[in-house]
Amino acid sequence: MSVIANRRSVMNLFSRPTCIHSHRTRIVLAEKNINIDITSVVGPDLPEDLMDVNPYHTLPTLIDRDLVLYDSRVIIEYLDERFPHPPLMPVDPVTRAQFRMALYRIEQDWYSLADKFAANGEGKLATKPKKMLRESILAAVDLFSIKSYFISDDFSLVDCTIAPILWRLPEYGIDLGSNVPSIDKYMDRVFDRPSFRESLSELEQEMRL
């Protein structure tokens, strides 16, 4: 995948094509139209140059000249601050803190369960975490209807974080049912964004074919 941009930048992202953490990073890159080389890592073997700079040998890993970042939350906030337009976090410190708490809860409640899917070599989400993830998403249904995006009228890092989970629901074997029009409308709105379409790897595109 390539991200076309009109800005020059010496940056490289090591990204796994089916990883939710990598995906949310790619959404931010596409949303901000950042010029970057993306190295897609498939399979268990990691490139030696990645292993040399990341002591945890994890993905995604961002290299920006002498700076190396290997936590997706740190990466997306860094990208938002380094490339401030369009802004993906509010300026007001109180609202910004609320967004960060939303990010924390999504990571704790949703990402922790979705990561079990990635860790399962059988390529499926076990019954218990699947049930827990479904219930957790449905518990937030009212928050999807308050504003155009999640708790905001503007697309934000929170949406960049939610979208990879919702995109993978068929892959996880999760059906939210027919009584969640607010989530359905939210998914249509986010999935139709050009930046989201640009962010998808070929393997991710196949998840909803």
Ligand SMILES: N[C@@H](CCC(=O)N[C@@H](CS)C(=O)NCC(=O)O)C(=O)O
Contents of the next structure:
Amino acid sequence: MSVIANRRSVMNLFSRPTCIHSHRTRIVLAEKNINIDITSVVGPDLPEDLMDVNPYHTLPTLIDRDLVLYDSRVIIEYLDERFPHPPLMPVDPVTRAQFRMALYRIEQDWYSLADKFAANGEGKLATKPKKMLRESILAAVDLFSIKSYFISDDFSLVDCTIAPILWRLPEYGIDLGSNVPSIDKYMDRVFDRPSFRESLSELEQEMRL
Ligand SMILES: N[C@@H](CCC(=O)N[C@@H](CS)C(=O)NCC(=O)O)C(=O)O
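Since we've got the form predicted alone here, give me the form predicted together with this ligand too.
The next block holds the full complex; its first chain is the one shown before.
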């Protein structure tokens, strides 16, 4: 009895309040209205609970009873399958594969550059990665205007992944200019979603105050 009583019945997410990988996970949680304890990890010391279960000592890390997941991509895909409503991936295998391709490209091209910012600390994104990130986002401008959301009529895991980057543009010191109304409208649409508002940590809220 005590074993069962001591078992966590609610999922737990270890999350960093300013991290893009944690942020996309929090957006998915809010979108699906999932009941979860979020442990916000601030500063360099990680909780022992986390270090015991995640050999990479990274955030976010999700614990769902006996299941431990790390890597935000693994986590968000699990959440979408475990809590199917609203679905955040298309059903058809070809479109699904295209969405996975988009996720891969965003992780390779944008997240890798944004991670350099996180590693260097506030205000210190070197000129080159900053320019590369800006140009890479602008190169995708047409994809923002095809449909209401990124290559989709419905809000998806791709939007959950793009939003943390776009939200941080002022923090990164990146100005996309006045010639990209499709991206501006996309940002308004995504940032106005109640789930997006709910996903924001206090530190993230301050990024656009
Ligand atoms: N590919 C991993 C990357 C996660 C990652 O790099 N997280 C950073 C925080 S943004 C981290 O855990 N760094 C060590 C730390 O914050 O202590 C994922 O998507 O979850």
